[in-house]
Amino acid sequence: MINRDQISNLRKLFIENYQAGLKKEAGIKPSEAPEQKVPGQIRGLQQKVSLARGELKAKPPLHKSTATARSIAVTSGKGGAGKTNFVANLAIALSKLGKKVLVLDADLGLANIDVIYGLRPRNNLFHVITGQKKLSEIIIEGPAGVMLAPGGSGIVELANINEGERKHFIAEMSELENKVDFILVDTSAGINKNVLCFLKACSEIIFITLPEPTAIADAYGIIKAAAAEDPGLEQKLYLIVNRVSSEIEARDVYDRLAMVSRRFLNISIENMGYIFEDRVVPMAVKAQSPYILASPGSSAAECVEAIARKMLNIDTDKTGANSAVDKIKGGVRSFFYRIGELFN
């Protein structure tokens, strides 16, 4: 409580400082006026008065960190579309092209990119979420220098993390946002809260599907769910058709999905490419070696490399002007801030 004497002293100091301000406006040098110590309350009030007079410039608001990395979520409407295998090989293709890539195995509960890479991590995201480890302590180096944050296969708690654990997880992840060029997020198949939050947090989304009626219907379902979750949908959307027999088949699937998405959802999807059906893929999975390394000349490997080159070529056009992706990157907040906001 402030007593009457303190109020009187504060009033006196305010009057003296206000008069000192008037003397300053009148041209009296500071040296000619008696020096006066200003308490915190008066100093704050003076700053407000000075700000109103235009003598002080308002401090710019603190902006959240802008991520240099492109954050890309890869998802599918159903399991078995080859989503995880694609992420594992795309990361290597981008790394071979000189990019620093972090793979976040966000298939919480059934993560297995480490299996494809032939790695046996001791720790995973469960240890980060529960506060046992820092994110930097669980990241392991995969093939071609790819960094992997393992998700932890079979750990049920990861698929049902609470709000406090999500916040802790995001705080840990923010340490890496300016250290990589690409963040590839391998989400769970299907539609649930974790999947939709990761899709909304990333600046780009790749939908991967198969040339089968059920897979196409499921892909449309996840696109529709993403649009319903975020009506604005600022993200750049791409489609990749996996295990096709020909380019014509891939184009037909893309045309159908793009048409219904544009007509009924008012959403535009870009054709990012396709991957041929190739017997080397299951062989590589069994050998726990990514096919882009085990069979570099295979048709599947060449398709993934073509997709990686296309992803890099859309950064700038021939004139050097910013592309649509760069405009999206500049117009939205960083992946880590966005996902933290979503889980807040």
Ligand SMILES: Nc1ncnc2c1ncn2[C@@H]1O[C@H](COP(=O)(O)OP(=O)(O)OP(=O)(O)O)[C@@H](O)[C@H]1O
Given for the second form:
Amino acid sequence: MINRDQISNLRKLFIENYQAGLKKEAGIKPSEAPEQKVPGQIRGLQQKVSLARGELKAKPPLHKSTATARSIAVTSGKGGAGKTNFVANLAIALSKLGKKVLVLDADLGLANIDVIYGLRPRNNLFHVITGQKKLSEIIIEGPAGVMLAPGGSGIVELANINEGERKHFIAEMSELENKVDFILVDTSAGINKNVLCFLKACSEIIFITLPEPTAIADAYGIIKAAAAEDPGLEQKLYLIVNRVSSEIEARDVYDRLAMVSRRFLNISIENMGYIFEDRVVPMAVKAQSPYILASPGSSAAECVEAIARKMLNIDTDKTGANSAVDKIKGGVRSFFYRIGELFN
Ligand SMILES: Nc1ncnc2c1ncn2[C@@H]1O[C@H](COP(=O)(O)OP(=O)(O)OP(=O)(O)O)[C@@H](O)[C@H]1O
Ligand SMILES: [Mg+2]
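Having seen the form predicted alone, I'd like the form predicted together with the named molecule now, please.
Below is the entire complex, every chain and molecule, led by the chain shown above.
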């Protein structure tokens, strides 16, 4: 058994080593180096302790990454809350605002962003992981220049590949990550290991709920599960209320969820907006033509456009700098690096 003193020594040792490494990497002499507290510090410490307990084997870093994209997972407790339609249309709205967007369809059961876009991808991440295709061969272009990486069952395979394959995959994906502004991840509904992994890997999480009590209760359930999986949750969290009949209804749902999350989980969630109940949504699904393009000016399209604009202006300060986004970019490692680590 490891005792408290040993843990304390390990902690000291780790921090000293880490800071020495930082100084060396930055070419700073020890006396010039600022004291830094880094997000991965605690995780590194936990691994050190686990190593001392003989629970883990030391693993070399997979890939030196430079995070540039904002990675955003969209999830809900209850199925059918509108994740896939929201992601498909938000990607187009962001793209129309000049952003490069990659959509990752991580709904492992029923991948259907491609259906909403009217596309029929023949390959998915599974083919990249198994070496049958290059990443550039599976990514297809959707409406308004949105890039779609069909996930299929591919993501689950990450758990079963060897170190070399994983390194190759992450290196390839990370290169792509440096070329886009947003990675939007459409997850499947419910609380399961895969969904929680994606939530952990992204720099931001959007919870989407319907205004009905069962959906709100399930939304609280997934927020709670995400917090339990990742104590101290570093990500920015947002809520969107879908299929509302009024702004007041949306505000009421947000107030209730934000209040219980703050009181019982000590988590703060930002209000990202709402989407009106609108018949153009199912019509667009049937026509396989996203409503933001097929029905511009509809209430659903206007809501999603408002959300996209809000996402680009979060916490804009007086100088015009987007402080929250800068913090997100600088504060977390790249999405694919984290995914590789979590599925390790
Ligand atoms: N704002 C809206 N107005 C009217 N209908 C909507 C709206 N948003 C979604 N829908 C409808 O709700 C249904 C579920 O939507 P969607 O497939 O996007 O949900 P999901 O959360 O991705 O579901 P799943 O959990 O199965 O992946 C669809 O039939 C869609 O047309
Ligand atoms: Mg879906």
